[in-house]
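Take a look at this single chain in C-alpha cells; it is the form predicted alone.
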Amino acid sequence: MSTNLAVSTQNLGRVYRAKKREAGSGKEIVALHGVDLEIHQGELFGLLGPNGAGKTTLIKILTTLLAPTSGEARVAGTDVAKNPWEVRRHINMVSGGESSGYGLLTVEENLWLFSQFYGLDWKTARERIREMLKIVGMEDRAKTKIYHLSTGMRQKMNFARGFITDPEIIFLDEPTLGLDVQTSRVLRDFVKNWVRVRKNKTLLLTTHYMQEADELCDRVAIIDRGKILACDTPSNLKRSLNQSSVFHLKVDSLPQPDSQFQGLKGIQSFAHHQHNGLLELSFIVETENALMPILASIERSKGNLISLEKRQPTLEDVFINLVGRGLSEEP
C-alpha cells in the first residue's frame, strides 16, 4: 500500500448466510463484492449508496467491527483483520442516530470517560471537551445528564465525542441525519475546516444528502448492491453527463409512474418521488427530442403538468444514472 493512503481495500468481500429460522435459510447474501478503494491522507471522501447498498458493511469492516469474508482492507497502513487493536488507535467513528452514553452521567462526564479510553491527559481532554461543546452549541448542557437530552442533543454529543480524540481517520455515518438546518450547517463547516487545517487528517463521510456530499467531498464513491460503480471528484462525475439533457418535472399524479415510461426511446434513466403532495419526476435523456414522448405519455394518463425545468447535471442525477433510482427509493 502506498504510504499516502489512509484507507485501501483490495477485492474486499463480505457474505452473510440467512439464519436458520428465516425463509431460504442457508442462502448466501452478498453485501460486498470485489470492492477496490483507495482513500488518500488528507482527503474528505464521500460514500453514497441507497439502503442495502453495502455502505454500513464497508464502514464496519474498516472500523474493525466486522471481519471481511474475502480480500483485504488496510486502515492507517494496518490490516484490519490481522491487527484490529492497532487500527483502533488511529480512528474514531460517529453514526447519526446512534444511542450512546451512560444516562446517569452528564454530557461532560460521558465525554471525559470516553477521552480516558484513548489515554488523553487531563488538560488536553478538558480543552477539547470545552471546544467541541462550544462548536455543537451545547456549552450550557455540559452538566446535563444524558437521559434528559433530546435525540438531536444526543446526536450532537456523539459528534463532539468523535473529534475529542483528534483521530487520524474519522468515519462519519450520516452525521447530520435528523438535525436542524442551522446545526447541520455548523457541523458541515466544522468538518470542512477540520480536514483543511489538519493536512494529514482523513475523513470518510456517508450521507443521504447529495448537496452535502457535493459541497464537502474531494472525491465521492457511489456504491450499489455491494459494488463500487464510480469514484471521482463531484465535478468530474457531473461532467460525465454533460452530453445528456436533464429534466425535472412536477405533475399532480400518475397511476403507474414506475412503468409509465418504459419503452420510450432516448431515456437514459428516470426516478420519481412524492414531495409536498406532487409527483416529482427526474429524467436524463440522450437528446431533448425524447421529451415530447414523455409529455405525451403524461397527457394520456390524465396527469396535469405543473412545472418543467431543464437544468445542469447534479450529483443526484449522476447517482440516478448509475444506480437507476433515487437515493431514498427502495431497490
The other form holds:
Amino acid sequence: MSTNLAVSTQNLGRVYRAKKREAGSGKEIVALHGVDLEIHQGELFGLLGPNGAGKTTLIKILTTLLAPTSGEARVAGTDVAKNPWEVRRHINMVSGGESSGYGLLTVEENLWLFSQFYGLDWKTARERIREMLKIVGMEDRAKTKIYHLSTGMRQKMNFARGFITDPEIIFLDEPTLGLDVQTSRVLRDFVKNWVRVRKNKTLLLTTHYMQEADELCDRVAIIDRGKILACDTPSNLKRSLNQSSVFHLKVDSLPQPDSQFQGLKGIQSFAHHQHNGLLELSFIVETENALMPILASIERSKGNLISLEKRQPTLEDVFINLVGRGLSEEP
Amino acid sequence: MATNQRAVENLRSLRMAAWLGWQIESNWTDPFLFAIYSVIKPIAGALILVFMYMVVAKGGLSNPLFPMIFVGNAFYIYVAMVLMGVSFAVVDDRERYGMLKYMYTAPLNIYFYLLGRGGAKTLIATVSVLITLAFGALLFNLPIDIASIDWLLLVTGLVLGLLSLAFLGIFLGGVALITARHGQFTGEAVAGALYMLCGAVFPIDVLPGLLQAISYILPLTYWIETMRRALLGSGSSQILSQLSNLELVGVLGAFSVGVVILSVLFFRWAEHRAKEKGLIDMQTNY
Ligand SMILES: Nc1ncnc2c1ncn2[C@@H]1O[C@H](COP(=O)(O)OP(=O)(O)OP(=O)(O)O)[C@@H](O)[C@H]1O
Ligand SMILES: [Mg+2]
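Switch from the form predicted alone to the form predicted together with its partner chain and print that structure.
Now the full complex is given, and it begins with the chain already shown.
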C-alpha cells in the first residue's frame, strides 16, 4: 500500500435492499459495483455521472456514514469500516443542495461549533470563519440566525463549514447544486485554488455538470449505474474521441428519435434530449461523411433543422460515447 | 499519546454538545420569558398533583402518603427531561437540522456528545425539581428539614439515578437511530410507562404481582426511594424498607452499572445496523 494515496478502494460494492411495504419489495438495487479507485494526495479528483450513478453512495462510504456490502475502502491510509474514528480526524464533507444547520444559532456560531469539534484554537477558528465567510460573500451575515437565511445561503455556510477545519481530504458532493451562476463560479475558483496553494490537500468532488469536472479536476472518473467506466485527465478522456467528429443538431421535433437513426452507417454514438422546446441531438461519427444520411433522414420524417454545429469533444460526448446516452437523460 | 488524544476529543464532544444543547433549549424565546416559563411549569405541575390528591386520596393532604408522592413526583420530572434530552438529540440532529451526518463524520465521541446534549435539559430539570420541592415545603408543609437531610445519600443517589437515566436515554437514542420515523415519541412514552411502575405515584407494594416484579428490576424504583429517604427520612414502600440505606444505594449502583453496559452495547449494535442500512443521514420528511 503506497502511502501517498489519499483514497483507495478495492472492488468496492454497495447493494441496497428495498424495504418491505415499499414498491419492488425485496428487490436489490446495486448502487456500486466493483469500484477500484486510487486518488493521490494533492489531487483534485472528480466523479462525474448522471442521477443515480452512485456518486453519493461512494462519498457516504468514504466518509464512514455507510457500510459497504463488499470490497474495502481506505481513506488517509485507514480502512473506513475498521477504524472510522481515525478516518474522521483527517476528513470533512459538504453535501450540496440541502439546507442543514442549527436554525437557532447564528452563522458564526454554527461554524464555531464545528471548529471546536475538530479542536481548533479560538483565534485560528475566528480567523478562518471570517476568511471563509468573506469568500462565500456572507461577511455581513455572521450574526444572522440561520433560520433567516435562504437555502442557497445555508448551502454557502455549509461549504464554509467544510473548509474551516482545514481537512487533509475533503469530500464535496455536488457543491454547487442549486447555487446561482456567480456563486458557483466563486466556489469553483476557491476549490481549485485551495488544492493548488496547499500542497498535499486532496479534494474529491462529485458532479453531474461536465463543465465543472472539466474545468476543475486533475482527473475525472466517469461513473454510471455503479460502475467506473473511465478514469483519466479530462484532456486524455476527450482525446479518446479525437479521431471522431462531434455534431450537435437542434430540430423542432421528430416522431421517433430513439429508432430514427438506427442502421445508418458511421454513427459511433448518439444521444438526444428535449431542451427549451427543441429536440437536441448529439452525434459522434467516425467521419464527416456520416452527416449527409443523418440530415436526409431528418428531412424524410419532416423534422425542421434549426441549427447544426460541429464542435470539440466535451466530457459529455465522452460520456455519450461510453454509455450511449447523455448525462441529463434518465437511464 | 493515542489515548490522550481520545480523551481530549471526548471532553471536547461533551463540552460543545452541552453548549449546543443549552443554546437550543434557551434560545427559542427571549431570556425573560424563558425564566418565567422555567419557574411556572414546575409550579403548575405541583399544583395539579396537589389538587388531584385532595380529590382522590382519603384525608387529602394530611394522608401520610402525600409527602412521599410529592417527593416522588418532584424527582420524576427528571425522567422525561433526561430521557428526551439525550435521545431526542439523535432525532433532532438527523430529521430537523440535517446535521447528524456531519456529527458522524467529525472526530467526536457520540456517547459524550449525546450526554452533553442532554445536559441542558438536566440542568433545567434540576431547577424545576428544586422549585417544586421548595414550593411543597413552604405551602404544603412537606416535612423536609434542611438540617436533617442526608446529603451524602442524596448526592450519591442523585448521581447514580441520573447516570441510569442518561444511559437509558442513550439506549433510546439507539432505538431512534434505527427506527427513523417513530424516534421522537420514545422518550415521553417510556417516561409515561415507567411512571406507574417505579413507585413515583403510589408505593410499589400495591402493584399486582407481575407489575411489582417489573418494578424490582427498574433502577428508577430504587432511585426514587433513595431520594425519599434522603429528604424525608423514610421511604414509601414496606417491601423496600427491608433494605438498609447502604443496601439500597448498593442495588441502585449495581443496576446503574448494568444500564450503562447494556445501553452502550445496544447503541453500538444500533449504530452498526444504521450504517449497514444507510440510516444515519435518513430524512423522513413526509
Ligand atoms: N437509502 C437507499 N435505499 C435504497 N436505494 C438507495 C438508497 N440510496 C440510494 N439508493 C439507490 O442507489 C443508487 C445510487 O444512488 P446515489 O444517491 O448514490 O446516486 P447519485 O449518483 O448520488 O445520484 P444524484 O446525482 O441524483 O445525487 C440509486 O439507484 C438510488 O436509487
Ligand atoms: Mg447524489
